[in-house]
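Below, in structure tokens: the form predicted together with its partner chain, a single chain.
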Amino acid sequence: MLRRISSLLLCSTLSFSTYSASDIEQLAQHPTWLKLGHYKSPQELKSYIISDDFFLSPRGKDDPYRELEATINAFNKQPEKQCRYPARYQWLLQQGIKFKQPSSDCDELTQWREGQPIHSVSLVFASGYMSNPASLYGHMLLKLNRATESHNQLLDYSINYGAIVPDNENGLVYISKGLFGGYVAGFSDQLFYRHQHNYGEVELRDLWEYELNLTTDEVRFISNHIWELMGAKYTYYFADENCAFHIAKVIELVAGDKLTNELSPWVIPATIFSKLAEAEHNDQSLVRDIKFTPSRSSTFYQYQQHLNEQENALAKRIFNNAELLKSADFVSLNVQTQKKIIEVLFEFVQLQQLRQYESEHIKVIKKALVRARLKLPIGNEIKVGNYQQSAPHKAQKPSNYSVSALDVGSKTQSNLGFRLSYFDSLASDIARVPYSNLEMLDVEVAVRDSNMYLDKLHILDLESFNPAYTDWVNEGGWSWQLNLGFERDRTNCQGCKSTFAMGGAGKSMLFNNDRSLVYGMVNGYFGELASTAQLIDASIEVGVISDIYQDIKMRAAIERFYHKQTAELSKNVELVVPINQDTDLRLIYKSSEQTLWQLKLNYYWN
């Protein structure tokens, strides 16, 4: 009743409005109004935004009607509120509401939006970054495009969503607050050069930009809403209410619930791009264009392939001795070749600078390269048209169900499996770091002799082989692995169970045109180790990962434990045959005291 009276009062304040009280109530339940307030759902009318100053009504945070009422009142009485809430104003006008106050000029907003006009919207995917656990899954940005022929894209607006973390935060606090919601988060606005430089040049992460197929009015609506969101505070949750989720929510303001509906309880940026690529909008694909921006390391690997054997050798010698830039060996080359060699060296030197190798030498060589290059004519010699990297929406989906048939020591069993995320070392290389493994919550349950057993629970399984992709100095790094979990090891003994934490470090090397990798690692184990009944053990592991034919891959490894009583090596071989993007078939062989064969069908999903 109170709400009805308040609606009548509200309607009496609207100028020339044809809206009735019931219309206003309906409008407050409109999906777009709920999205503008970031209410969780029509069933859960509580906003994701926690800052009071985002709302005009003291009850606006969990009452979209009160917020609409307060907004309409504000637009009638305070014209400056149009400039604070331009998306709300734009939408309410489109709904036919007319206000007593004329439209404001909103100089600051107009300058921001129209100074160099925003003409389109893109979502940007930054590939995973193995050096930071919080970045393993990649990152998503929103870009408001302003680029024209004379205004390059580095000056586009780049909108980021992230948590506000104090400097020098303790690592454990960082993880626990990130996972369980102890950080305040929000949107920030930079020029795109800052992100492109940070990701591509500093963190060496490739970028993919998905430009959206939106109308001019929709682009304006999103831009206006982003303006509203600056300063709004959220609670950050790494697993689900993260950058990908909240940026997707902004796009859903015009695209409908195509990106975040039917999401699992965890949201990975690649999942949003997968949904984006499948989505339709205004009877067309939601994605208009996909553009790739290589990282510094991707650029170097492509560039150095433009040198022949002699040029490559000379470039490496120059890297060791910058004085050679003045030698006859170099200056007698034609200008094009000199430029090519310097361009490759520039890329390599930048990489070494980031990796902090021999910093004094790097400074000297960089200075010499700049000086030598300034003497040559303007213009790049090396042009790379096509990079081989595929867009992230083509990647294998992160979650997995599996069904297996096993034969262990002439007894059979069936296994059912589930993996939360994300990829293993035999998955497709698309949109991930090749020769790496990032699996979280990987579970297999066995059905054997009419009983059910937990066969495997890997909480975390990380591997990074980090091979050298060229024969230049300082390329590649340490290989490492980390695994935490439980396994029932039937190849060693009946009923053997291990609960363990393990870590390993070693080296790897590529061969067969980078399609195969051989590695060696020294591993340390701690826990209840079944095969030796020890608390601590160590092993040496040698293995090979190989791309056999097209996408058919194989991994084989042998491992010798220090405490093991017999001389028997642990042998593992796994062959994967992709059936399509969402399914693969694997044949696994393990042998120690007994032999295990496993035929496994994996289904991958978002």
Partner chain sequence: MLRATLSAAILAGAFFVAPAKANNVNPWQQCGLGAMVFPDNGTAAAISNVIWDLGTTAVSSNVSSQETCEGADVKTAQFIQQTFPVLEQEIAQGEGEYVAAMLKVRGCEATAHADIVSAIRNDYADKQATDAQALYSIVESQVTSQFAASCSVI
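Now that you have shown the form predicted together with its partner chain, what about the form predicted on its own?
Here we give the lone chain, stripped of any partners or molecules.
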């Protein structure tokens, strides 16, 4: 009854409005109004936003009707509130509501939005970065495009959502607090060049930009709402309420629930981009265009491919000794070849400068290159742009169901598996770090002799091989791996079980035109280890990962434990045959005291 009286009083304050009290109540339940307040769902009327100053009503966090009521009253009495909530104002006008106060000028908003007009909206995917736990799964940005033929795209606005994390926060602390809501998060805006520099130049991550197919009014609506969100605070959850989820929620203001509906409990950028590529809007694809921006390392590798074997060898020698730019070996070359070598060296020098390699040497070689280049005709010899990297939505989907049949020690069993995310070393390399492994919550349940029991539980399984893609100086890095979990090791005995934490470090190298990788690791184990019956143990592991034919891949490894009493090595071979983007078939061979064969069918999903 009180709400009905309140609605009648509210309607009496609206001039020339045809809205009744029941209309106002329905408007408060409209999907767009709920999205403007970031309410969780029509059934759970609680906002994701936790900061009080975002709401005009003291009860606005969990009462969209009271927030609508307070908004309409504010627009009638305080015209400056139009400038604070331009998306709300735009939407209410579109619903036919008219206010007593005229439209405000909103100089600051107008300058931000129209000084260089925002004409389109994009979503940007930054590939994963294995050196930072916050970036293992890639990152997602929203981009407000202002670029024209005379205005560089680096001055577009990029909108970031992220946790507010203290400087030098420990990685394990970050993961723990991020998983359980220990950080406050929010949106921030910067010029795009800052993010492109950080991701592409410092962290050496490739970028893909998906420009959206939106109308002019929709672009303004998104821009206005971003303005409203600046300063709003959220609780950050690494697993689900993260950058991908909340940026997708902003796009759903105009695109409907096409990106976050039917999500698994784990939300990562790759999932959103997969849904984005499938979505339609206004009877057209939601994605208008996809653009690739290479990292500094990808650009160098592209440049370096323009040199033949002899030119490549000379360029490496010049990097180590700048005086060779004056030698007959260099000056006797034709002008085009000299320019090519210098251009490649400039790219490599910039890459090494970002990697903080011997700053004095970098200064010397840069000066020498500039002097040598000034002696040559103007114009670039190398033109790059034919990059082969496929877009993220074409990658293998992150979650996995599996069914498999095993034969071990003359006994058979069936396994059912589930993996929450994200990819392993034999998955497609599209939009991911090649030859790497990033799996969380990988579970297999065995069915044997009419009994069911846990066969495998890997909570976290990480591998990063960091191979050198060229034989130039300072290329490549340390390989490392980390695994935490439980598994039954039937290759040692039928009842053997291991619960362990494992970490390893080593080196790797590429061969076979970068289609194969060989690695060596020294591993340390802690826990209940079936293979050695020790609490602490160490091992040496040697392996190879290879692209055999087209998308068919193979991984083989041998491992020798320090405390193991027998001379038997642990051997592991896995072959994967992709069927399509969502399915593959794997043949697995393991051997130690006993031999295990496993045939596994995997289905991948978002």
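Take the two forms, find the largest set of C-alpha atoms that superpose within 1.5 Å, and that set is the rigid core. Keep in mind that what you see is a predicted model, and the values were worked out from it rather than measured. Positions refer to the first chain, counted from 1.
Visitor: Inspect the rigid-core superposition and answer whether the C-alpha of D167 shifts by 2 angstroms or more between the two forms.
Guide: Yes, because once the rigid core is superposed, the C-alpha of D167 moves 2 Å or more between the two forms.
Visitor: With a threshold of 2 Å on the C-alpha, tell me if Q353 counts as moved between the two forms once the core is superposed.
Guide: Yes.
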